[in-house]
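Given as structure tokens, the chain that follows is alone and in the form predicted alone.
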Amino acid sequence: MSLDLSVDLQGQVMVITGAGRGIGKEIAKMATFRGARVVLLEINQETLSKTVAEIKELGGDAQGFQIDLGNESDIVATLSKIESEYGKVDILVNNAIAVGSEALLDTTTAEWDLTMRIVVTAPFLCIRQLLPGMIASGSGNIINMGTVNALAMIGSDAYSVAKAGIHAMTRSVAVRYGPDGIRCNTVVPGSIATETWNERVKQNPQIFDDLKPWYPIGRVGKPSDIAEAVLYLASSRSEFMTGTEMIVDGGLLAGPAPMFKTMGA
């Protein structure tokens, strides 16, 4: 186990989905600073190219692949190519999301299907594709991005349902394949200020300030807050952790802060 963070992930091959912006981008950047060889998967070629170039300019080892995570054959072909080129994938971070309408009654079947395909089916396909290679080598580390929405009714109904499936899949993989050297954990973010919030911000520019009272720590999260948790789980420092949910939510789920303050306790 290394205590030198600059080589914490030295030589490790890390595949990150939805890595062109937001949390995925931050994970990729920070992982390269710690010695990882990062492979970014992203549907948007413009953001993908920009992020890969930025990482390389900083001296990081990065390669990007444009991919439609809603397409099984695209996933299989891309991950097969990555395994062939790199030899083995050490770490898989399932980060990509799709979010449609907030309320169940406003959600179309098409929105529901897309959310399920990207949020829960794509991670399943990525895990299924990479597991044999991990098992053959006797080690592998899978990190799934969950959400507080899967643990409490906070909104974005279809997204919340899909993410609950991710939480369950983490436990299944950890227990079933632990004897093969596979670790699998879920990172559980609270509200994180990323581009995903753009539409909400347009409707309410003060939304992050409005959310502050719900967070005992006094703010919503930053992508780096989540990236740090992911990198901890990716490293040997967390080698006895598997099947768990690492909640990184600024205290949101600890209790309803506005109620506490209203009661004057």
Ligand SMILES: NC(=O)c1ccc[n+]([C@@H]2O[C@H](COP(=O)([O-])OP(=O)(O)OC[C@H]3O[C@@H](n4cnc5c(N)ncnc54)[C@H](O)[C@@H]3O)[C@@H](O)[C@H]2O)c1
Given for the second form:
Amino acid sequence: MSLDLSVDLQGQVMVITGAGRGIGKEIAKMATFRGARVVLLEINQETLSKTVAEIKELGGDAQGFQIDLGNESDIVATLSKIESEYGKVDILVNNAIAVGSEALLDTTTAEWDLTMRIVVTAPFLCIRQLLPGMIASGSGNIINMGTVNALAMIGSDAYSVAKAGIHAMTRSVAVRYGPDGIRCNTVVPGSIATETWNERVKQNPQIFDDLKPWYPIGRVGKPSDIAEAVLYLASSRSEFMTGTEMIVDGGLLAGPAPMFKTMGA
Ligand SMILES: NC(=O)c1ccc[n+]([C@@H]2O[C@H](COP(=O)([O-])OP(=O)(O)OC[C@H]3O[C@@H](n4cnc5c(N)ncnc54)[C@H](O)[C@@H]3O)[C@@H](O)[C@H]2O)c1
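In place of the form predicted alone, the structure of the form predicted in complex with this ligand is requested.
What follows is the whole complex; the chain from before opens it.
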């Protein structure tokens, strides 16, 4: 175990889905600062190329693969290619999402299916593809991106249902494959200011300020808040942690802050 944060992921091959922007991009960037070789999977070629170029300019070891995580054969072909090119995958971060309508009654069947496909089926397929290699090598580390929406009703109904599935998948993988040297954890972010909020920001440019009263820490999150947690779970510094939910939410789920203030308590 290395306590030197600049090398604690030295030589580790880390695959990150949905890494062209937002939290995935920040994880990729920060992981290379700690010596990881990052492989970015992304559907958007433009953001993918830009992010890979940015990381390389900073001196990081990064490669991008354009992929549609909704397509099983695309996942199998891309991950097999990565495994044979790098010889191994040490860390998988299931981060990509697709989000449709907010409310259940507005959700079309196609939106529901796409959300399930990208949020829960794609992580299952990535895990199923990479686990045999990890088991054969005696170690593997899987980090699933969850959400506070999976633990309390905060909106985006189909997305919340799918995310609850990934929280459960973490427990299954951790318990079933722990004896094979596999760790699996969920990171549970609160509201994080990324491009995924663009539509909401268009409707209410003050939305992040309006959300502040719900966050005891006094602000919404930034991508680096989540990337730090992911890097900790990715490193051997967290070697006794598996099957858990690491909540990184500025205190949101600790209690309904506005209610406590209303009560004057
Ligand atoms: N931003 C938040 O407030 C927040 C809160 C809780 C949890 N999270 C979780 O953090 C993770 C990252 O969130 P974000 O805000 O950075 O999201 P984002 O929407 O900014 O990024 C998601 C990325 O996934 C890519 N993607 C979408 N469909 C794809 C497909 N079919 N194939 C390949 N790539 C695809 C997108 O192009 C995008 O680059 C997600 O798992 C999300 O659920 C985010």
